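Just one chain follows, in the form predicted alone, and it is written as structure tokens.
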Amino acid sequence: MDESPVDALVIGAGPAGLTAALYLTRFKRRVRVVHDGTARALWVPRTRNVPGFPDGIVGKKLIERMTDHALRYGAEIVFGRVAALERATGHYRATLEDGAAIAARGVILATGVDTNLARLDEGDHMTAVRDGVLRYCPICDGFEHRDERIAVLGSDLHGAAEAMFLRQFSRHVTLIPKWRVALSDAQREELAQSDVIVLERHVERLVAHSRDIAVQMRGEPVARRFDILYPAFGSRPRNELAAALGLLADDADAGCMPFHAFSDGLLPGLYAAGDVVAGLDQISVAMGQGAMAATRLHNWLREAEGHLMADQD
């Protein structure tokens, strides 16, 4: 590591992160951005939520049109991993997995989530969420599937939660234990009072099809075919570089970054945005946080630079 360091240094290349990246380089800032190529918006079929585009864009379109954009104005991308992160003085130090340094004055974590997926029995996992008869985000798209055949695969509350969300879309929604309902008798009340079925049966098999999904349950001779399938076993935040920093608790070592984190800060200097952040995980709250974390990140270099109005905040 001869070089000296960037001002900031942007991990991951999602929504979040791409947002900081284009942000900080039209701060005039020099930016490095390393990315894994595993944003989960990568794999989104098509989103509506992203204003300006009521008919809906492609993910990995999204991601390329975002990458093009910070681009342009400077930032640098490059694909890698970032193995450990270190505070020094002075400046941050991240070293890739092949051994590559970098030392950031600032870093900005948009390290996302991983999600936790369904096993299918057959049928290929990324066609059947490309058909859209397998899908992780009622938020995101379950306008798209109005008065379906809606089935949310999940064992706990989460996904009685997810049942319940999903009824203002259909009338047809179908909770499936995974093996079995951890559920009050209150809670089984509410989802009878919403019409959502639940099906107390052990599930044996998943098949997707290009239209729809089958749900094999034991001692049923016919498997139920439903046009969507929503599996509600939550997700992964990204989170051992922050560990390592001791930025979370003994205890919440699967937890999100605090809400906080894209605006106040970790440490001086290093800021979280995104999925990895705890909130809402949408795009459009990603690249919120993205700017705003860019933009807090600008602010803090130019107070040590002695550029910032003594009283501004």
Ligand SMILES: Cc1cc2nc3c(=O)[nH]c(=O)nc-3n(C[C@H](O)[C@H](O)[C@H](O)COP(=O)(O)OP(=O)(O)OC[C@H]3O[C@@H](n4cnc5c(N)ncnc54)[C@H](O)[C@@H]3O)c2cc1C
The other form holds:
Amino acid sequence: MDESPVDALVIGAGPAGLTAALYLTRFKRRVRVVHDGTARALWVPRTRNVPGFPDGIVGKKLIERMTDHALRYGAEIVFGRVAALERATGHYRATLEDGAAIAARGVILATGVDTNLARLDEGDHMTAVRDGVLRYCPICDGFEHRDERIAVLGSDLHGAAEAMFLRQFSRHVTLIPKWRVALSDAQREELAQSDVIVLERHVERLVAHSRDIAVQMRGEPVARRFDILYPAFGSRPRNELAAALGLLADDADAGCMPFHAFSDGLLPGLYAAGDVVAGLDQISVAMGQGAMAATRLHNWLREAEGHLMADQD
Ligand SMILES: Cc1cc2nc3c(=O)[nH]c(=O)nc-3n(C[C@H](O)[C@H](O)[C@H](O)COP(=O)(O)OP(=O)(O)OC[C@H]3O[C@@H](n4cnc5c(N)ncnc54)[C@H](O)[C@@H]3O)c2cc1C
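Now that you have shown the form predicted alone, what about the form predicted in complex with this ligand?
After this comes the whole thing, all chains and molecules, with the earlier chain placed first.
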């Protein structure tokens, strides 16, 4: 265990955690970032909706630049998985998987979410994501697929809503059941009115090619080809550390931290930011919440240091 606690431990080195680290180091705080190298931002083939990058930027490149930016101001960034987080007297104590311990006066959880992935029968999953034939975020990249043949895999309301969202970009949208279509007559009617095709049979095989994706439906002689497939399977927040502190959000947020976690905090000196917080899973949102959480934590530390005029904004 370190002798003296760092001012802030940031768990996660995606857009939320790295923004928080940048702000905190520029507030002259001693900051340690711990991450296990699994940021979803690293998957992004090329994002085109992050302001300031009109030609887009590859997710890995963005993270490299953000890492460099935080390092320049003195952030300490270490690789490792935080296995446990607990409150001790006057600080938090994080234990890494390898047994190392970190004491910190404040903590920002920027742990993101795990995407529920589609299982391909042929073709490599990450290659398909890189090639842009398998996508997970219509808000991010629906625009890139204007007038293309789009398939949405997922037969519940979530899948239907995603298909309707994508319909504004293309007239060729097909909703494909994972198991069976579970929609009301009214929902089916709305899809039909919008010319979204709903397939009723089971998917037997998914095969990713470099330029398109083949979907073999049971009982059909040939596979259907789509330019792009969006699995609508949702995601799971990486909330284990918060859960161990008794902080699991209510069901309405599907296990995410409540929306005010980046501004009001979860416990004294404990904040959350980014995808792990309920709301819109986007890089710009993660950056904004990281900035807010860092500023709130800094001001909370100032108050603890006896500053009477520690502005909370
Ligand atoms: C294929 C794809 C394309 C996307 N395209 C776009 C796009 O174009 N535009 C856009 O705005 N958004 C896009 N997104 C969403 C975007 O990637 C996320 O909104 C963003 O990465 C969220 O940032 P974050 O910092 O909250 O989480 P992440 O980037 O997921 O980072 C989470 C961090 O937490 C760490 N971590 C988690 N648990 C632990 C632990 N216990 N110990 C140590 N470290 C831990 C991970 O290692 C990682 O560093 C896309 C997502 C996907 C999957």
